[in-house]
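So this first bit is one chain, no partners, the form predicted alone, shown in structure tokens.
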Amino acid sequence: MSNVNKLLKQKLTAENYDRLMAVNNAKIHEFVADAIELTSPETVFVCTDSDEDISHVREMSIKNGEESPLETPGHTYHFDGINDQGRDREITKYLVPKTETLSKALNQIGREEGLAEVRGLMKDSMKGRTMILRFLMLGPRDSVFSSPCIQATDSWYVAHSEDLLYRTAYEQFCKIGSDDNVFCFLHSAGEMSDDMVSVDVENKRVYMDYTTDTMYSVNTQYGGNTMGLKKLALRLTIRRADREGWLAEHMFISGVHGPGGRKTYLAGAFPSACGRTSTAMLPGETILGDDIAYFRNIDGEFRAVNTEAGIFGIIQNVNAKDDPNIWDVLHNPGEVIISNILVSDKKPYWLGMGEDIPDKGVNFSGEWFKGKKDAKGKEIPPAHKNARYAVALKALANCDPELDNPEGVVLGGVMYGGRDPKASVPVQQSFNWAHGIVLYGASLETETTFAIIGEEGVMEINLMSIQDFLAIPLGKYIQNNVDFVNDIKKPPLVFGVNYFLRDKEGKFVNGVRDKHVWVKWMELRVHSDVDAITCPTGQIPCYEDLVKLFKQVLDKEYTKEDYIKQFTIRVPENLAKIGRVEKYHKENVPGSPQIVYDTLEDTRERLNDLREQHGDYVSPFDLTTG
């Protein structure tokens, strides 16, 4: 017997050994002997993909206190504490071997001096405590897609959120013999209050041994820094599809209904609390996915699957109006967990909900009043705006039949937005693929918001809405988009969105609900059922086709004046844009490809012609005639 074995039938009961070993995989047997001897757990509990399992797992997050039940049956709370509200790219960083680089736009760290750190302060972490051992899949299982994945945990609440989440595959595990080709989480939440909130969050980190596919996390609760399969897989995911020769995106897939009873999916990216997950929840839509999908070539076609099997949503503006499906499965008994709320007896209030708040309650604060202040004297909120509900997908009345079909989904369109006030139209489509990529991908731009911690309202440079989880160089992650679709068929159609243009007086021109429209749009283009005018940045909808989908959508008149506001072209402000992004590609991506800055100097020449023919801002009118 090994020494690994000898030191797991040491510390495992002997039930939960025969089921460590039924996993006859080395790769994964010494990762949890590590963890074991790292961690120094008081039990291990091996969850299997059992039903008296999985039950276990929730039962023990509410016997523990890390979450609490609410009035309507099946729905918990939890609560992360105060300084550990969002996913934290500052204490985020890749562990880089001495003989390898980065991106200097990357968080990095040296690797024998980050693993020193992280192991160090996840030292005898779990003291105590049950280490609970998830094995879990990325994408459909028994699929070209699949990716098998371990998440060691001290936390049950961790635990019973990837249960929402993700797929079970435990079974799966026990049949897939020597393959190391597996994607390893260890989650401490570290020193925990009375309240069972992480107190040491000075000292939290998330760091990523890409050369041992081995996320370490610690010191932390919040989903987006513990739960290993969401964005801290799509770290390790990116290097293997880059040396597969496939996609790994930060998109959602939503099945878009278009005349004759087709569906046509489409994909989005957007960085988070941009629209992504209300683009993909459209009423009388499906759902397939909202966070992270595959893209493969499978016989010449472009072909997605959601990695995902629910959804770890923000809370904030979910409303009876807005967001129905959502809304119902928040009101209705059934598995839901819901974080950083407010909660007054037993009931959940959050932020834009449509209906009055309590005056005070519990929330991720402890107790909590109207006006009760922060250590800095700020006033806390009722509930964050970050505040977020997990969900399986399966919940949802509109969840997408194909969810799990292992070949994935034909993909019609891609399309890319962010926050950007001053510059882009609301839809337009990209003269191809590349053009698209460049123009509206690794161009894209937006305010930074309550997501993620640090400054709110702040211009910044997204690539992909992805850059903040590549692993490799910038550059060559453009260069595989771009090269992807060489052998494609018909590769999708790319489309850059933004919601968030405003006027002089700083007012939005697009409605909460036009989305609709603009989706609708790209469904007949993707069919070649409607025309485009050509503008200096890509193909913009004509005005009479929009009046017709503003009426069979959202029952609504527009007018010439709607569209002259949200379609003129903003010269100056779209020439700035581009020499931001031009200096940011220069400054940060070394080795960023030359059609990057082709497209630029292509866009600014078209620009500038238009510019001396109509002048600085330009009807779209006006683009018909000229």
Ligand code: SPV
Second form
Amino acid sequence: MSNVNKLLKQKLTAENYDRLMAVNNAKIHEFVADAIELTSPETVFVCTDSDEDISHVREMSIKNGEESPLETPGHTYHFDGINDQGRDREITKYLVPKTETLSKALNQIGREEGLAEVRGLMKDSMKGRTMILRFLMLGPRDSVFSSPCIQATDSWYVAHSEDLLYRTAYEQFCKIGSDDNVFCFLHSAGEMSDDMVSVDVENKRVYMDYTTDTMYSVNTQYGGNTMGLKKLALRLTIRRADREGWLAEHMFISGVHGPGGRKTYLAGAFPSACGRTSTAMLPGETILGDDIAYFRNIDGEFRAVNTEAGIFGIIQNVNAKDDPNIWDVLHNPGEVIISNILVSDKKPYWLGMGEDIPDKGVNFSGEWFKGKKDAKGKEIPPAHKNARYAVALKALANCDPELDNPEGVVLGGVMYGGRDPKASVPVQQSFNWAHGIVLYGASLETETTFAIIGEEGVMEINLMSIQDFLAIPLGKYIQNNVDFVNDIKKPPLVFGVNYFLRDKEGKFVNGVRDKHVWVKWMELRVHSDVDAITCPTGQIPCYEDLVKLFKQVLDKEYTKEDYIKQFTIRVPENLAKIGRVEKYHKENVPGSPQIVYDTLEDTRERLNDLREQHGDYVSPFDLTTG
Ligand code: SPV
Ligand code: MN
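Cool, the form predicted alone is there; where's the form predicted together with this ligand?
Every chain and every other molecule in the complex is listed next, the one we just looked at coming first.
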């Protein structure tokens, strides 16, 4: 018997040992043995996904105090510690071997030094606790898209959340054999307070050893830092996809209905808190995914799957009128975990829910009352802006029936959007695939939001909204995207969207629900059902088409003034943006493809030409249909 087996036999009960051994995979056994030696749990629970095991995880989340029941049956709430309620870029690092270099835009640390640090913080971190092992699948099961993952965690909340958000796969693992393509995630919440929140957030670390596809996360509970299958796996998958010639993207996928009963699948990339989930969940359309998508060329078709099976969505501003589907799930019996909201009389309250919020209750700061201040004298809001809900997609009435199709769905279009208050029109279509990848994706400029710990409202470039997760050279990633459609018969159209354009007074020029019209317009464009007007940065909708769509979708009269306000080409702002994007690529993206510089230069020329003809601010009525 190998040392690994000996250790496992010694530390696991006979039942759990047999469960683990049924998964006959040396990499997994070694990972678990090492994790046990490092963190010294009291017991190990191998979750087989039987109904009994799944219920045990759910019950333990409550018994252990990481979750508490809400009034609605099946609903629970969970709190993360102060300063642990969003992804944290500062402490999220790639472990880079001495022989390699990574783009300087990526946060990193030498592999040996980083391993010593994070493993030092994890030493004995599970003493007196249970290590839970979960076997899960990214992408549909039994599919070319499938990617197996094992999660070891001492948090029942993390293990429970993964049940809602991912595909369980113990059965698939029992057939996995010697496959060493498994991603391994080790998480420990570290020292916990009586309220069961991680206390040592100063020593929070999320370190990624891409050389062994192993990730470490410690002294944190926030889902985006701890559920390995979320953003930790995305980073590893991007490397795998690069090696194998496919794409892993930070994108939602939804099915948009068009004339004659047809449905067209669109995918979209938005930085966190920039409208991704609300676009994915438009009333009347279907949702296939809200966060991460894999794309493959299958027999010349551009096919897409949702990596996940649930939503870890921002609850702020979810209200009955704009988000009826999720509102229903949040108000009916079923399995839901809500984090970092206010709880009063076992009812959850969040910012922007369209109802009065009580003056007192319990929130992430403990007993909360209106006017309560933190240690620095700053007023504590009732709920965190990045408060989230976790639900299985299948709980939604509009979940797309193709969610688990092993072949995925054919995509008609992709969109890129950010928070751009000044330059980009609300919706436009690129001249072709590469043009869109460069001008909307690789040029995505956005204001930072509350979803990332740090200052809000700072303009930054966030390549394809995936920059935080890119573990390959950024230029290579752009090139991979450009090249991906080379052998695709009908590449998706590419759109740029911006829900956050403001007027001179700082007011948004669009309503919250206008995005539904843009998406319907895209659907028509995919099928060449409407014309468009050429402008220097792409093609924009014709006024008459929007009049019809606003009436049809929102029952709204759409005026010429609205159109002019929204689609005026702002030449100086666009030129300034092109300048910033170009500078960014020169400084931060060594090896950025020539097509990036060429496209930016072409756009600059087009903008300058337009300015010569029509001045700085050009009404869409002064442009020609093309
Ligand atoms: C995001 O921030 O992009 C999310 C949530 O989707 S997180 O799990 O934090 O990544
Ligand atoms: Mn995301």
